[in-house]
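So this first bit is one chain, no partners, the form predicted alone, shown in structure tokens.
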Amino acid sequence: MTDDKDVLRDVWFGRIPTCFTLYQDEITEREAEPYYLLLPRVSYLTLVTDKVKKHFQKVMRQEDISEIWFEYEGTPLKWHYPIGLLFDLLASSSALPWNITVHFKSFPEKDLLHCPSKDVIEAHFMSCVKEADALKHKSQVINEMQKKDHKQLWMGLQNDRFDQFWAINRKLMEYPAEENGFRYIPFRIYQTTTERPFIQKLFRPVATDGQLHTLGDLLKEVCPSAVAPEDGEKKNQVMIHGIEPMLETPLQWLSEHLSYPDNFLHISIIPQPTD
């Protein structure tokens, strides 16, 4: 793995200033003040919002509280998507802080998975890491790890410990010297303009002639509508972690440095904002 540790740190410590407000129809005993939090981009909403939950439960009666869920401008927020992905996809062109509405009733069964405990988040996270390693190394790296290594990955994410997480995760980012990259790149491409949750296909980081594939190559093959024709107007932004990487960036480098902790590149295709 090329050593661009500063990039890894910048990605890990990315934060989104967020204002949580209780939904107006929730029954409270006194007025609920908004709650402000810097949300870590690489984490999951249900993993980092215990304080938000406690804050609003203080002004509510026990019988009015059921499972907490979050919504932004009418869209329920999927807790199993990383926070940074949710923001890039739904709110990247809006002013900060990000305004999220908190609900304790009317759980939207059709839109969201239930999240009864942290164990559910851990199971989802680990299944993504395993899927990514199946693509990268035919599962050899993750299967050679011990249970305590899997736990260290999860605890590193849960407790926001960069060094603890990367001590294990760097093994998942390595590949044999004679190869120029992973077997396949774990990626998912999301668009708000389609009903399909995401696009995910097999795509190699290196072409048959030995050339490194770029982000542009990936998009042209699996999501051509995202790329502007050479003489045409740019209609979309391609975002990872809140930035627009150059389309000439090698996919292998992006996979090593801009993947989320679940080892996937989560790429948002969003309409170009109109000023």
Contents of the next structure:
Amino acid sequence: MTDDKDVLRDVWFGRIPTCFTLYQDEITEREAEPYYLLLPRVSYLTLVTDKVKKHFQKVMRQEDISEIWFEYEGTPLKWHYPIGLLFDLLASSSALPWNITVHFKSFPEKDLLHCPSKDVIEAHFMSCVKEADALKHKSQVINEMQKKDHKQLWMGLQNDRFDQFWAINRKLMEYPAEENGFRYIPFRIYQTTTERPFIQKLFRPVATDGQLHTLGDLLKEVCPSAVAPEDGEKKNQVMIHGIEPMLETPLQWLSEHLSYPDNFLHISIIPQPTD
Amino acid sequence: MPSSELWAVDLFGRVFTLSTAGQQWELCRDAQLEFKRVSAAAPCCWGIACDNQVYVRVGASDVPIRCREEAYENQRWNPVGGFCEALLPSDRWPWSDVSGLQHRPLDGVALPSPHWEWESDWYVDENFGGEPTEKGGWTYAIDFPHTYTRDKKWNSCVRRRRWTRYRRYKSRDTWAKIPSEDDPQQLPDPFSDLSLGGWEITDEPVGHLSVWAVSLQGKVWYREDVSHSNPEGSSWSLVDTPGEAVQISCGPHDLLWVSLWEGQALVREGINRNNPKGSSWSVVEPPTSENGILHVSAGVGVVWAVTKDRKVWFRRGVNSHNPCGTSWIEMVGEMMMVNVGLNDQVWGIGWTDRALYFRHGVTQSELSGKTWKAIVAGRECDGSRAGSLSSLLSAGCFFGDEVRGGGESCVPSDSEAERPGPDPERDVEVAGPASAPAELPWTNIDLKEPKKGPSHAAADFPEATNLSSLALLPLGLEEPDSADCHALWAWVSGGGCAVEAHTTLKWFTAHSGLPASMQMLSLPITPAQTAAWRKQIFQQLTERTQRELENFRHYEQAVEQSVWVKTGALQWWCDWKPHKWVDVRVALEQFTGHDGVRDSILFIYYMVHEEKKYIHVFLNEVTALVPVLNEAKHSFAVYTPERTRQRWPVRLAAATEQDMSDWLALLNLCCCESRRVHGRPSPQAIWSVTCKGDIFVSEPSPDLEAPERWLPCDQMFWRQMGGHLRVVEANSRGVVWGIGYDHTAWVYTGGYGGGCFQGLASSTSNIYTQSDVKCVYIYENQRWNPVTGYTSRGLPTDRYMWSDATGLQECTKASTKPPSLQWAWVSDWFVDFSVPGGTDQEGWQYASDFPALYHGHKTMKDFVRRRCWTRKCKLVTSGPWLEVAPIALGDVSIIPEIPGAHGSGPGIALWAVSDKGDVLCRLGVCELNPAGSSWLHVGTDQPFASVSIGGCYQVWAVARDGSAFYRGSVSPSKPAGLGHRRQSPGEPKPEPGNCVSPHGCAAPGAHGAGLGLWHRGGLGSPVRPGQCHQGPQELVPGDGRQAERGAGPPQWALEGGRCPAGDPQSCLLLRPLPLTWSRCDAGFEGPRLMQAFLSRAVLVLNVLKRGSQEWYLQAQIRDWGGNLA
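Right, the form predicted alone is done, so what does the form predicted together with its partner chain look like?
Now the full complex is given, and it begins with the chain already shown.
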């Protein structure tokens, strides 16, 4: 593997083997078998779980079914976070497959957004893409696109069509030749240890002296607690797409290659496993 | 883009160069000299040093400047001693020049200057008109002067032979003093200004250069005979002027402007190819009468000037026909001087800050540009060399009793710390080893003088125009405190600096050390993909996939793969008569099979009699997708084996270029996916170029050469690579070279995509901008009539008075367009004097009638004449190619395989012929560095046209006069071999001791490799002039080449894997046929060696033109020894 293009492919085709089980308190007519599925890391839970929903609804009575939601080890899973991020943040140290519990009752209103239809996911996804482009190109690229291009981005994600998605998305990843990168890097840093949902700040890919900023520079700037001191023991893992890029990795490269389809770099900071 | 250099002189007389690719000034080393002026052209730079002598600095190159000296030895036969030197009293000298009029003994031929050296001793030239004489070089005649023949006849009373000797210019990359005149009367007084230009007046390989100079007395001088082969020129000649000149500027073409003491400008008129000195002067008044012109600078179509009030002016409406232009326009900025360089780009030196400015935004459509941008590139002496130079400066200040000298402003702040302060001991100590004191007085005096005060200097201004001190004086205006770390400049010359619209310059931002090195990293052929962080990401992603997927492949996919359809509206060139473009709807359906392999079908829906119908193409059957950009339509052709046989591809056109690129890229991606072709081509890939310059690659399949079932070449899949080439040459180790139409050499970088292939179809790195220039030729035809002489009124039966080469197509200057939409004109029409047959002074060729053989002078029997007009057009694209600067090539050949050497074997042999005919051998070529390191020049006694290296290091070459040469003893340890052994054309004889006979290759599996020039009889029909290109199928990829001249039907094409005409017979060429040797005894003319690579054997097709109209294909089989097992 020598070409950077292969990274895009690997990122896109990342899959998490998942075992869905129905919550024990849900009322069923007969026993609900667990359901096994390969979830695309870059997609959203409610977008790819039609099969799960159908599977469990078969064993339930109509009146017991309200909006579906998912939970892992007691934490409700936010559908508006990409699946890969949820896994990295909450379950990366546990054994595979990922065990997700399915609920049809007692929707945790304060933790989760409602997701009545796929249009809501599309709206959320597109707003992220637009926000990212606002940071990268002052929205110039996304605004120049036609409606059908926007649709193609979404359909590419929905149908898991890498080519279809990247045919458009590559335009969002370009930048003027005379500059060394985007205006700002769209990123979000998530930590399980804090109450704050995520950190997002303005951060340029290139320093004022022309030097490229690295992942380490970003963390030192916006989340110093995540970086181990020079000689100190490494306490945290910095994870994107299930891998730990070196802190020397240029941020611009990361943004171009390891962003999620919503064009954000979703970076998880998780405590270093003790064993 | 090749990098070129900007030259500048700072206030201390040091000469610096700044590369267009770099961001740091480099000091011109070796110079014990300080300079007042420099004027640069691409190959050399002239300067006036502070000793008032003129120097020329010719850039180093792998190709030497060689000049042939010749002398003739004449003998007469007498009955007693046979041929001997005893000539008749009326005869010529026994040793003479070619005419016999000048006595020329061998030991009387001297080197013209100390900058030349002899390459070898005198030797007899045995070559006579492309044929070896084999008789000691003697040629015979009845008497002097007469026609000489090779053969001695009964009436041969005299004979002569030619002795030749080469001299070589040795003072390269160093300042070579131009010898002073011997004759004191002719001796010009010291020069105060000098300008180079005129290299575009004649479009010839000799490289004419006009060197103009102004002396202190205000006289204008012209240096005679300066050219590439004579970089020093011969003598100065005076050109009378109506006034006293102070400064001169010569444009690359025919503009020459001079500024006068009185403030006007002089413009030279009548400069042309035959008279580079011009004929008369005309005067241009300054913009305002109170402020005269101080400085002028001329380009191709612009003149910039600075007046005495430092204002900058742009002269409007300047061109060849009106060298004076029309009016002045005032520009912003106050400059000390401006200089117009290549492409009419402009540099200037600011009046107040002495900083160097580049005029940003100068384009052909906007010659005046947009803004002045300061060049803030650092100087190498500021950084690493700060030690010696800063110490020199501070020492100068010390000696000048002035610690805060103006010179200090040159010292960058970052060396402040290490610079010795007012500590005299240390100063002296450091300055000592640098042997600076000898040079100090000059610096010292100049620093002291302006200390008298700025106001004084300003008041002295009129005297300041005395150019010898102009460069030094205004320093006083510079407040020592205000000048921070930037350099102070005195002079700039951009005559050798090629900046184009798409060139990205890094001159305008100060960079710290690290990014500079990071940018450097992206330049080498092997990219910086070895960075640890990148490796780690690749590795972790692989591990992640393994971890998360390996044991769970039986799980169901959350998203079912579905059919994806892309639709669009295109135009289709319909299959039936009358052929025309019809609007169609197009749909591309992609399926994904359970094995993950994609397959796609392209549907084309059209309407016939209001009924909807469609045709479809399975993309796994497509063999090539070829962009067709002629006739103002953005279209492409889709070939399948069936369609190739029918010679009728599916042609589709899109409304916009973008639309076409999108479709082409998508279809290509689908084709590659269905054939599982991705990433960079394998080392064994077969490369080819089309007659339009598009590049295609095919992966050889294992059964390509299966003896009984070889793959028909119409089923090979060709994938397009970005870029534009005339010739492509590859070997089996992945080293690929190409030559553009403009003779630029390119090396393959290992990427893929580029051109219209963006995004996924292109590799992230290794894609670079590529440009190519080619010429379009049209002919002006005239007929003679008794009353008015030659006029453009022909007979009614005559050809068009403006036509293509054949005369069949009307081609006027106005109606002729660039070959396709990709090309744009970059020059105006000019007369081409270098046509075969020669021309008269105005470029005319004469003949008795159209069409006939043309000759270069008028005779009584001539009733028609024609001349060739040329216009250059340029294409800019991108692809996985990097230029191999700086030598332009005419031909290149790479050794097919190194027998028995794998891995870290010796370098890969690569031979080339430069566009000037020099034979070159590339050193250091290997898989990791396909560009090699340097050229090794292989001396020849005449210009060459073509070279080919076969297995076992057998090098054959063809000279321009048609002689064939064999180079002996080439081996990995002796890459350049021993000497070109002349072979009679068509009669290759193996060198003694050479293990393989030329015929050995016919036996498959023979040890080693064989080489021979083969002529296969009976092959005349597939490739015939005028037959190959009919309609759109001319665009089938294959080694097709269009005729060099004329817009009409191409005269010949060459098959290399595929026949442009789709002739089934041509498939045979891919098989190792039992070729028989046949003798070609006429001279070779314009041969091109082209190769098609099979995975094991290499077939070289050689098209040679013999005589006037006959065409032969010569195939040469190279077998890679040992690989057949």
